[in-house]
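Next up: a single chain in structure tokens, the form predicted on its own.
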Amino acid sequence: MKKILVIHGPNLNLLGKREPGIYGKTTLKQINQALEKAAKKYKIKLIAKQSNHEGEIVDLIGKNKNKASGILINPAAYTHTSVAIRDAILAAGIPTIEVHLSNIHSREEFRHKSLISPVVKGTIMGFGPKSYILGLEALIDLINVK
């Protein structure tokens, strides 16, 4: 069974409760239940994390490049300083897919440069919690499960 690694950045913890205006009211958990919903229909098993810790979220893109088929991730604020999380996602060498749920360039000028995405095959951004399920069904057609 093929897996994916799906990595939600710093504060994504809150998500339902921060600013709902800009993030929504989805918790981090429905959007969990939810890829695993998606995943299930193509038999891909989903290891999913959440960290507030750069060092934690390049020490997972490690531990699991030569175990996972591909990654999905939103960075989150780590998206606009991590040259770490960029790093790692280049040495992990697997199809990844950066998604955020906001249109980050409808933001404040600070976040409208994406260190990751320029290292990864994709960004999807601005469909609330469904870039997260847009996200995976790239990664699949990516990593050939379909």
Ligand code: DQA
Second form
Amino acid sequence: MKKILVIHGPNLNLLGKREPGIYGKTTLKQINQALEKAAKKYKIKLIAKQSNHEGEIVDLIGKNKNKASGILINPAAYTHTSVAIRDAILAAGIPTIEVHLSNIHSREEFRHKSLISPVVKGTIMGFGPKSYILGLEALIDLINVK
Ligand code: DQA
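Could you switch over to the form predicted in complex with this ligand, since the one displayed so far is the form predicted on its own?
Let's see the whole complex now, leading with the same chain.
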């Protein structure tokens, strides 16, 4: 059974309560449940983790790079700052999709730049929790054609 590593970055554990006007009312647990349901259809196993720590995310990518066929990641605030996560994705060398709940380009200027976008297959943003499902489907397509 193929595996996909799902990574939720900092503060995404607070979804549902955190700035609901921007991120909505859906909790991380509900997002993971929806992802599980979608993955099941394709007989894909998910390894889903949330971390508030940059180094921990780097370790997660490194530890799972030989186990997982692809990575679905919402790097959250690290999107805009983390050379370390970008390098970890490059080092892993497996198809990766970046997702965001909000459209980072319609927000503050400091969110417009993603250090992650240039090293992933594609980015899906602005569709709330649906961004994750669309990202997962895109990643499954990539993995299956490989
Ligand atoms: C986010 C956008 C980031 O700018 C922000 O720091 C987040 C969430 C999103 O999913 O819209 O924490 O990645």
